[in-house]
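Heads up, the chain below is alone and in the form predicted alone; it's given as structure tokens.
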Amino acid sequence: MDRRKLLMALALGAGLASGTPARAATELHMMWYSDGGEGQVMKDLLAGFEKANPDIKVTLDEVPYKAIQESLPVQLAAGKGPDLARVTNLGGLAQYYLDLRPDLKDAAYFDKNFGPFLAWMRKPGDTTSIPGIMTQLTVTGPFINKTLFDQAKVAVPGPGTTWDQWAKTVKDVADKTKTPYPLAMDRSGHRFMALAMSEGAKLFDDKGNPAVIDDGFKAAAQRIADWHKSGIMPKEIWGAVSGSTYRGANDEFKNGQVVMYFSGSWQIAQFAKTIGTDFDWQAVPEPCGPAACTGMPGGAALVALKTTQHPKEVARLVDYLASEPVLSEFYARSLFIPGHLGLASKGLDYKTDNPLAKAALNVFASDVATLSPVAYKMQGYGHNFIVFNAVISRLGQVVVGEIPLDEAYKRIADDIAQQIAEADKKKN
């Protein structure tokens, strides 16, 4: 008898001798994609869960992000799928999520710490379900080239600085250091919305329908137009592409051509690697307008799915992963902004040797507390990409001189109404 057969025989004999045959553990499957090394972090945490819960085995099925976008929705529509999955189209897949509330140990803990983000995962009209937890929160916000400020002998503005004050300051730094771009912003409707909400844009009417064009929105759009005309913002970014096409300025920033770059927390790992010691860079607090000092949130969530045959075991796993000690380890090792209000307020000891990256992560984490309620609402709105794309397409035309602002406002409203009607028609 070979070694394997001998071990199997001994195990069977032990089960018969005890009068209680070996019982197979419940197996859960978690569909997972990674931006970086967070898959390994999750494996380590799952090993801890299995040690504390020997009756449950969790298999981490790692897939490319494309599979999450394209394959998972097809599986779920066919009534198939894993027990849990990490997703980014939070509201778009809400019909397939399992409500964990009945089986969680302390649902109030989830309401308190994940409340604003749970709204992103719920179907319209649902105000109570707990489908999962945020594995990462992204926050839009500005980076500066601190070395240029030092060379220009200009002090870095502190919290509470307005957009207009920042624009004037970075123009001064650029002039003194002969830097080509004072201020760059991703060509993205999502990024623009931070400026718009700071200026007072409400974005929705009293019934919750998109009503984008108001005085706050117009004030922000006017600034974008003026900053491009005056050279504060470079036409080489927004004017380089058309339609709803995204264009970032991360290459220009890391090459030292930009004084201030409004993008978001997802750039931190890249800048830590690509900028190196070329210059000092910093994340700075959100610029302010008369209404708010806010960015736009985003992120990914680990959600429970209705396809599971083991809802109670899934709830036990989510309870474990959502606990502060476990989740703080996940965020700190993955270098992610916590999508957990308690951990965001306490701050994290990020596991990185790069002091610039660690400082930037803490700045963005503190920004979570300043995010406008309108920002959460827009991020959770099912048709938000229609809004974002309409806004950036038409403002892009303004920047390159194709249409005036007044016409852009009309076209934005028309585009949004038409495309939402078409989308709703397809659903029906």
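Here, rigid core means the biggest group of C-alpha atoms that superpose within 1.5 Å across both forms. Model, not experiment: these values are computed from the prediction. Positions refer to the first chain, counted from 1. First, how it differs from the form predicted together with the partner chain.
- Under the rigid two-part model of the rearrangement between these two forms, residue 263 and residue 390 move as members of one part.
- Of the two rigid parts that make up the chain, the smaller rotates 31° against the larger between these two forms.
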The other form holds:
Amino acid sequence: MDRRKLLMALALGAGLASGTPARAATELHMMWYSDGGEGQVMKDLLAGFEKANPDIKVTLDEVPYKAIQESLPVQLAAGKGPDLARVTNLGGLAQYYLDLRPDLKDAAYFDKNFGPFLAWMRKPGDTTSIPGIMTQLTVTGPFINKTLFDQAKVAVPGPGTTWDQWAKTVKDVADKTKTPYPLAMDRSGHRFMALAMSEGAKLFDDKGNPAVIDDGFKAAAQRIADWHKSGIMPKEIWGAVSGSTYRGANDEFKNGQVVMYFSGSWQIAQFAKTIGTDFDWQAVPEPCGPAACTGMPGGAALVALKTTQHPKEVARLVDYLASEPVLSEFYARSLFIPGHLGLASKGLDYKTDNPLAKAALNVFASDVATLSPVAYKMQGYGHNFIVFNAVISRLGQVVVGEIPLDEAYKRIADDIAQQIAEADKKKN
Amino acid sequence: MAGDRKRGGTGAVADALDGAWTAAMGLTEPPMRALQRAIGAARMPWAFLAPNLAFFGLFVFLPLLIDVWFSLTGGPRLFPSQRPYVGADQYRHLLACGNYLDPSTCDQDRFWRAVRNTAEFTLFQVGAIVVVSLATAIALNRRIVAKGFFRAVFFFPVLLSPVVVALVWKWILQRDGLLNAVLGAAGFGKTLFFVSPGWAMFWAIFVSVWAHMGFYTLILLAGLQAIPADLYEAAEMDRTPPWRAFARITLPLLAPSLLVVAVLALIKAVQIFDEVFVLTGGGPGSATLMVVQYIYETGFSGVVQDFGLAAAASVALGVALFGLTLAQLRLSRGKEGAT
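Output block for the form predicted together with the partner chain, input the form predicted alone:
In what comes next, the whole complex appears, and the chain from above leads the way.
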């Protein structure tokens, strides 16, 4: 009897031992924000990675975008941070990125497919490091509420339409349909730059230093002030908050309160999901100015961070996520413009049956080729967020009548110079 | 009988607990005697204060010293050892101004706008808190129906998180919020409260008073109840008008409580951040930007975390609060001397 019990206990123990899944030796933390449903797509892809790599467990720490912009830099400055993070201030955090080149299986694959975007993630003077991969390439541009145009019996302007013509048209549509916001633009210096470059802003001097205030910039700033004064742009977006606080008008657009919304390609997935059949919306070509018809490129990258204790495992994960089948699934399901040259040239089969979303993706993808060279230069500039924030902070004050435009120009130049000097200040 | 048994049982438990307590205290006696022998009876108070002093030093004085050090350094690095010493540059930068009453003449115009906004907010918010809390306390001190219910109603907002308070009011006040719906139904047009500097400051003050007045009402209610009723009876017998009784009895005897309310509200108002930040975001423009929000934005939410400038601003705020506390101490001592 006792012997039988002993045998049963041994068998049970052996069974339990064999049935226990192998414990992952390494746990990686990935800080992640989402614009739409890409967090869920990433979770699915990570499950595939963990299945193929049972010794690594990846925890996706989903946080609001504000945490990426405000908390992550402080964590990194303190030497504490995740193993990887999805960031948009690509050059601004470059000092904290880990160069994965030594640990990647095929670094040439990264150079070939992410080359121009890797330059956005590097410190000045660095031409070789591979800090991560682009999770999306973005392009700023306008969306319109097509149903409102139909109701107002106003034809949608075609390619080549100027900003001024668009402003006049959307005001007309808003008046006829009693829509509160004719034109809304995200409260962001990045979005404003598209208008500024179209009006002729050069943004840099001959030596490559930021020289933001010129006639083109002033023409754009004057338009922003005038449009807010005349009610074409609502003060609730640019005027209702302070400093460099970001404010989008995506909720207002989804609620049918905006005729034209200048934002960018990253909004497509959420519009496809939330607007549904409530109204017809579409992306339209970039509005033009005397100098160009351009948006601003941008994007988000998944970068490896120096704070990791597991660089080899991080490199294995990035190798997996950067591979064509995995990354094409990520872009196709998230409805993102690919930040991978190979996939961009092959084209993607976007996983949506929403014709409006597919059409919008095509419009933004075709905009990529027409972006101004100045736009690429600004996107690749390491202190670009300093410029964007100085611009939005001061123009926000102009919009509510707190300071005149002339003072704003002076303050923008001073803010940029002072913050760059502070950022570059080091202990001797 | 049953009651006696119950009392007897309770007494036994109390005796047992008392015994256990005495025994536990007895255990501390030998080490305390040894300590007294070692350091002397005169130094024993320091031994009792030591744990609290250590806690205070670690979490108050040390951060204060680090803050002062940060204000004398520059650059975006977080660790003090990596930060270059810049002397008083941050203070010079913060305080450089052509005319302090005109922020646009200052190097750090947003800081001076924040100072001006905080002064304006403090003046009106503290004034409103004192008047409204006093009026409410007097009303709640009278014989009214459902007195307990009304006291709870006025105190309830104090229990809410400032963020919840601000979000609730934000939903009420936004373009398509409750207040605009009511105004619309009454035939008025929509008012965009958060894009008008005047309205934004008004609502920031109103919401803050609404959220905090319950606490101050409670202090004044306690003060009112401490005034002897026979003083009012004597005044009534002398046919003193109510306003005169208020001016000659209530106000003088309530003065210490009013001073406490004014000083507490003043210090809290100077430190205002969360409610206004959530309600208006400091806007429109910088119309409701307060000093603490300026410190937060300069140190933490900018692209370049300017810890040095933020630390200098926080030291300046600390000096202002220290001055206010000293004034409070002097005032309250003056009152004690007078009474």
